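A lone chain, given as structure tokens: the form predicted alone.
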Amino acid sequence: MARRIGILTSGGDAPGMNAVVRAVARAGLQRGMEVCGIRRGYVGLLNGDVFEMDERTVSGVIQRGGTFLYTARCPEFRNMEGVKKGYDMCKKLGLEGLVVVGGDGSFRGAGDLSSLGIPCIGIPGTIDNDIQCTEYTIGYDTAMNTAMEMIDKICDTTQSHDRCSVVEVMGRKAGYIAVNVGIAVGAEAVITLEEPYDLNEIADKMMQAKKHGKTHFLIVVAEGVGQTDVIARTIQEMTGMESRVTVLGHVQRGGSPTVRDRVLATEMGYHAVELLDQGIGNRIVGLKDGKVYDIDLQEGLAMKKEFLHNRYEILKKTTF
């Protein structure tokens, strides 16, 4: 049984990190565990920038968006020699277990540091949803919804002015977002590396659908595509319909997290304790048929995820 865990966050900021911190800590000292925070991720643990919490450490930081602990992302824990460094930092600080929650990068880190003998839990959290083994990542919800009020606000001008607004989201490589948000703004089309587009044929849509009164228009594009300006610049070519490209950026990675983000990021805050508690490391906290579970480290880093193809072609049959 581990009596002295850390948590830190990793990788890139994502909303409802704080309230797993917040649901580690309060969770770990009331079963009479150390708990301790430690700063900027593995940046953090190696120069043993660490400090011991307690409940009003905690106090006031569910409803805040980033996180208190600060993030970095660690190139030296990439490499076995930086992952024995953090081994010995481990013993040094007397942390017997460890919560990290980030994304997959973050999660090989915590299972090198697992296969020298530090029990770490995994807990997705990334808006960009993209973790294999897990239904959802803390800050996903956070991120839509900001992406949504956004695209409405854009779409208020596009109307004004007979556009097209051609809007960049993000999601790295993966295209969750864009097609969600895509169906909650009622977009012309999504535009996303998980399946295939022409932009004739959208501009051929568009074109129909001015002669039936259509002004204004809108498409979404996953940040993976990486040819925004590109497309708005055909589009714009084909149809002869100004358009205008607006990169959505970090905005979605701010803001205070939905009920959604602070709820399941307490539950899983609270179900690594326990695996720790129980002296059980190299898991991966996640969600499988709506419930909270854990799986092992490696196996659920190498299942794949689907694509939500059914939600891309329901978006397909009500546009336009």
Given for the second form:
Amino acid sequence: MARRIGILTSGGDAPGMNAVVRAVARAGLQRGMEVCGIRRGYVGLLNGDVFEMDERTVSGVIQRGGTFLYTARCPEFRNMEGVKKGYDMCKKLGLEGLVVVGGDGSFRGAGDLSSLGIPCIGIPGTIDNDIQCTEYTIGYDTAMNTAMEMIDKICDTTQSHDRCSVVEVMGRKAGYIAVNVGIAVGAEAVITLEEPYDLNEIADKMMQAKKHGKTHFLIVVAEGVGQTDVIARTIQEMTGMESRVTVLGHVQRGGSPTVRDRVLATEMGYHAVELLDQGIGNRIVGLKDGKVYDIDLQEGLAMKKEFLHNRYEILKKTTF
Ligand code: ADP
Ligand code: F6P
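Rather than the form predicted alone that you just supplied, could I have the structure of the form predicted together with 6-O-phosphono-beta-D-fructofuranose?
To see the whole picture, the full complex is given below, headed by that same chain.
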């Protein structure tokens, strides 16, 4: 039912956001909708920084990292006065629906705007995979592959110098990137907020392995633990092995998206347009049992996400 829709990217950028924008623009235009790009998330919505998109606007963006719509954090949108300003701007611009690509903070803004009468659809775009109601968030796969490639390189030098490398990966408070990447690079230990850990136990195992000829070690730490330097120092004191810290940082947020990110971004973007075309808003699009689905926005945000406990157990039982 919505004939004129907008799309914005909000919060931290993630590889694959451009693929979502492309899918929304192309699917919307093919249905005869007018599609507007909104720059810098809710900041652009409040300022009316909006432009009309046509099929060519999104040419050649599917392979690009970052977001060509730019992104921003907008403190003003956290209170209802700001949201009301956003509503007024939607009315002024004739926007009858909005697609918001971002994390759970961005979805809360989308929920508030929906409650005022602008149907909004949230699409999960964050490398952290920390959104409760979806098995997958756009950008996660690319970030993990980047982290894996970087750590493989670190391992070459770790090996040459008989060292222990302690590598911090992103994820905000969540350890999804850490566990998967830890398995993929053959880490000796992965430390996350979700699982208990014991540095004495890790150090003892390292000493045992050293006795049996192992010369180098790798420990992956999720940034949410907030103790990467302390962990490296403690391991060095306990084992006598030179331990070096690498914080991978924003390299994990960049780069050309993987096939998985491009395909899911396209499917999710298409699904969002289908919903808005039916006049449906206040939904989050996600992945459940490997299929794209949608769920009530508030219900989705209230869900609790299971951690990868089984995978973590497998990791522990396939190392050292
Ligand atoms: P993410 O979307 O990745 O979780 P943030 O938490 O920084 O990132 O949120 C992005 C933007 O979403 C914020 O700058 C703000 O404009 C909006 N937002 C965040 N939390 C809320 C909230 N509780 N209510 C309304 N808008 C919010
Ligand atoms: O949410 C994505 C993320 O990269 C997190 O992994 C990290 O904690 C945070 O954003 C960093 O945010 P900023 O780029 O604002 O420092």
